[in-house]
Amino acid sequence: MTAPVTRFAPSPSGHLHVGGARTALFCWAFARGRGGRFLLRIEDTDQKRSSGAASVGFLKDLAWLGIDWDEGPEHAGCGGGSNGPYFQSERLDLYGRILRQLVDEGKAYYAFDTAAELESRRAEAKAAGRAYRYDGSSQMALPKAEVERRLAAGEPAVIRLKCPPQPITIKDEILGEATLPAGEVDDFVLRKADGFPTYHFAVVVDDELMGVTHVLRAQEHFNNTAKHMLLQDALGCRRPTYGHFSIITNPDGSKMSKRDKDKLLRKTVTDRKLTAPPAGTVPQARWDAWLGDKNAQLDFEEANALADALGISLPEINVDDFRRSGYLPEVICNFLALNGWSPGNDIEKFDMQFMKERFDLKRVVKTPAKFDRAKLLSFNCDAITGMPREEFVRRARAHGTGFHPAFMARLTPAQFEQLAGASHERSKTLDEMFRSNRFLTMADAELAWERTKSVEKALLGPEPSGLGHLKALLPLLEAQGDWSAPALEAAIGAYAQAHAEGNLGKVAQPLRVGVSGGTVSPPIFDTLAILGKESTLARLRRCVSAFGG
């Protein structure tokens, strides 16, 4: 077999979905493992759905995952090549020449049907209980002079392929062989009325000119393959090898969709009976429009800002969601590979090099893959706790700088390193350290204590109560000179030995509640050292006062 050429060709309509990331990963591994090339192409001819910002986001997501491309848009050391441009919107002149050639050869034709006329025919077919098939005979019968006159007058028209009434057999390397009967594919549109090519036309032209040998893509495109094969025949193009991957679903079988985020936001807003957006999240007009239309969705930044204000975590759907949540890129790739492919021999943990060496279409499964978030989190936890301490600190610092700049600004480098070191063995994600330790960077006067059973158990009760221990510890801590974790451990440990029957927990838990507002924090002596003497004492005094001390 000649060295394969695969491609990933997303439409930049938003952030890269994990399903798209898996497709890119499989295409990358198939080509690279066989000495071939992997191309990246941006299919941005749908003007309503495409955006330049989304294109850049796609490039960043792929680069973060470690999926580099040989040809395509230039980004982070990837891309370039002699088959560009790699944005379809920059290839319109090329598409126009090929379209004119098809029309001149009688293989395609202009069609002037209006949207109302097409809808009327569809309704008529539905009422008659038959499938709608476009009939272009009246458009093909138009004299050339009339076509040119109408075009010159600016009358909207599309260009359709003249599809021969013949059966079409699709040979798929994953799904097997399927034959569509003659007449199943009607004369489909190659160029829209706005002058932009359709997906079907541009993808066939680009795959041919860019030398793509294997079209590996999502199963949702399987039915498009017949159209692409007919167009390839009309253009005199070769037919690449096809393979279609099954979809990725939620554990309950539902589609993983960004609407999952919207559903959770709406439910939370409804449950809390909010009529106005929390400050700094969504403009009031956008809020009203969103709540007034169940099909409307907030944009990425608005949704995340609202979720933060509501104190909820949105389900991760896109690659950037998982990045923000503190998952490691190598873990995401490992896990995505297992969602639809198996290396065999019960192997589950592997790296990208392993993928290149072992990936094969024969072991790609046909059934939908269920995205097990608990298993992904377990994978991520194993990877984090298994890495060297200095690497965790480095990665945590980079994550904090990118997604928690205010948190980072409140800690000195030494404080951060101490926090990261204390959090390493307890962290399932890179983000967990920041989310669970917000109390470290808030102003002392802003700290509040939730009156939960666990908090009251730690502070109140029969003497000597936790609150009593805090009162007794205050003068001891005020006199403490060395505020390092070991020195604090020695001093507080001696107190516990003398006043809590040697049970350090009876002293440590009230201290934890006093300085953090809750019952969870890094090891207490690290926590006190990171906070510093002044903040520790201020918080303990406020806690004693708040609980009636």
Ligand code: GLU
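Basically, rigid core = biggest C-alpha set you can superpose within 1.5 Å across the two forms. Residue numbers count along the first chain shown, from 1. Since the model is a prediction, treat every value here as computed from it, not as a measurement. What changes on going to the form predicted together with the named molecule:
- For residue 286, a C-alpha deviation of 2 angstroms or more is recorded between these two forms after rigid-core alignment.
- Once the rigid core is overlaid between these two forms, residue 295 counts among the residues whose Cα shifts by 2 Å or more.
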Second form
Amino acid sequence: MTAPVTRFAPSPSGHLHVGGARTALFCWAFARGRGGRFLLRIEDTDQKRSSGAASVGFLKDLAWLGIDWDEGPEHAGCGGGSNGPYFQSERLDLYGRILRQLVDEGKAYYAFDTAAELESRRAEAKAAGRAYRYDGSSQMALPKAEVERRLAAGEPAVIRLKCPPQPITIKDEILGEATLPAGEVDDFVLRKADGFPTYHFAVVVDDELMGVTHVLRAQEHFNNTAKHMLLQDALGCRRPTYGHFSIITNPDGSKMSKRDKDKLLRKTVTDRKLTAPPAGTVPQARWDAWLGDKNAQLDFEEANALADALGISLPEINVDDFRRSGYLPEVICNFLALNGWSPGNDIEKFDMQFMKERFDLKRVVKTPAKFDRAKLLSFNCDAITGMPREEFVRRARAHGTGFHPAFMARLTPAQFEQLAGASHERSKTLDEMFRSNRFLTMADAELAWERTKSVEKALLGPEPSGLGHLKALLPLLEAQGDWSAPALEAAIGAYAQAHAEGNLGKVAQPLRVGVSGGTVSPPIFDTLAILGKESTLARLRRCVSAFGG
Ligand code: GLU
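Got the form predicted on its own; any chance of the form predicted together with the named molecule too?
All chains and molecules follow, beginning with the one already shown.
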């Protein structure tokens, strides 16, 4: 076999979905493991849905995952190549030339049917109980001179391929063979009335010109393959090998869709009977429209801001969601690969090198893959706790700089290192330490205490109560000079020895509640050291007065 060329060809209509990321990963592994090339092409010919910003987002997401491309748009050291441009919107002249040639050769034709005409024929077929097939005979019969006159007059027209009525057999390396009966594919559109090529036309032309040998893509395109094959025949193109990957679903079989986020947000807002949007999240008018229409969707930033304000985590759908939630790119790739493929021998944990060596279409499954978030989280946790401490600190810092700049600005590099070091072992994601330690960076005057049983137990238990210990500790801490974690441990340990029967927990837990507002924090002496003397004392004094000390 000659070295394969695969491609990932996203339409940049939003953020890179996990399903798309998996397609890219499989294409990458297939080509790279066989000495071939992996190419990236942006299919941005749908004027309404494409945006430049979305394309850049796709490139960033792929680069972050470590799925690098040999040819394609240039980004982060990837891309370039002699078969560009790699944005379809920059290839319009080329498409135009090929389309004209097809028309001149009589393999394609202009069609002037209006939307209303097409609709009424569709309705007629439906009423008669027939499947609708486009019939282009009247358009094909138009004299050339009339076609030219109407085009020159600016009448809207599409270009359609003349599809011979013959059965078509699709050979798919994953799904097997399927034969469509003759006439199943009608004369489909190659160029839209706005002058842009259709997906079908551009994909076939580009796969040919870019030397793609293996078209590996999502199952939703399986039926399109018949159209592509007919067009390849008309153009005299090679036939690439095809393989279609099944979809990735939620565990209940439903589609993993952006709507899942709106569903959870809507439910939370309704359960909490919120009528106005939390400050700084969604403008009131948007909020009203969103609440009033259960199909309306918030955009990416709005949904995240609202989730943060509500203190909930949204289900991750796009690569960027997983990054924001603190998943490691190598874990995402490992886990995605298992959604639809397995290397066998019960091997579950592997890296990109292994994937490259072992990936094979024969072990790709035909059935939908169920995305198990709990398993992903446990993979992520294993990877985080298994990495050296310095690496965790470095990666947590990069995560914080990207997603929690205000938090980072409140801590010195040394404080951050201490916090990250203390959080390493208990972290399942890179994000957790930022979420659970918000108390560290809030103003002392803003700290509020949860009124839960465990908080009350820590402070208001039988004498000597936690609150009593805090009161006794205050003058000691005021006099404390060295505020490092070991010095605090020595001083507070000595206090516990003398006044709490040596039981440090009896003193540490009230301190934790006093400075954090709740019962969970990094190890207590690290926490106090990071907070510093002034904040620690201010919080403990407020706590004592809040609980009636
Ligand atoms: N642009 C298409 C999409 O984003 C993919 C086309 C293909 O792989 O053939 O779904």
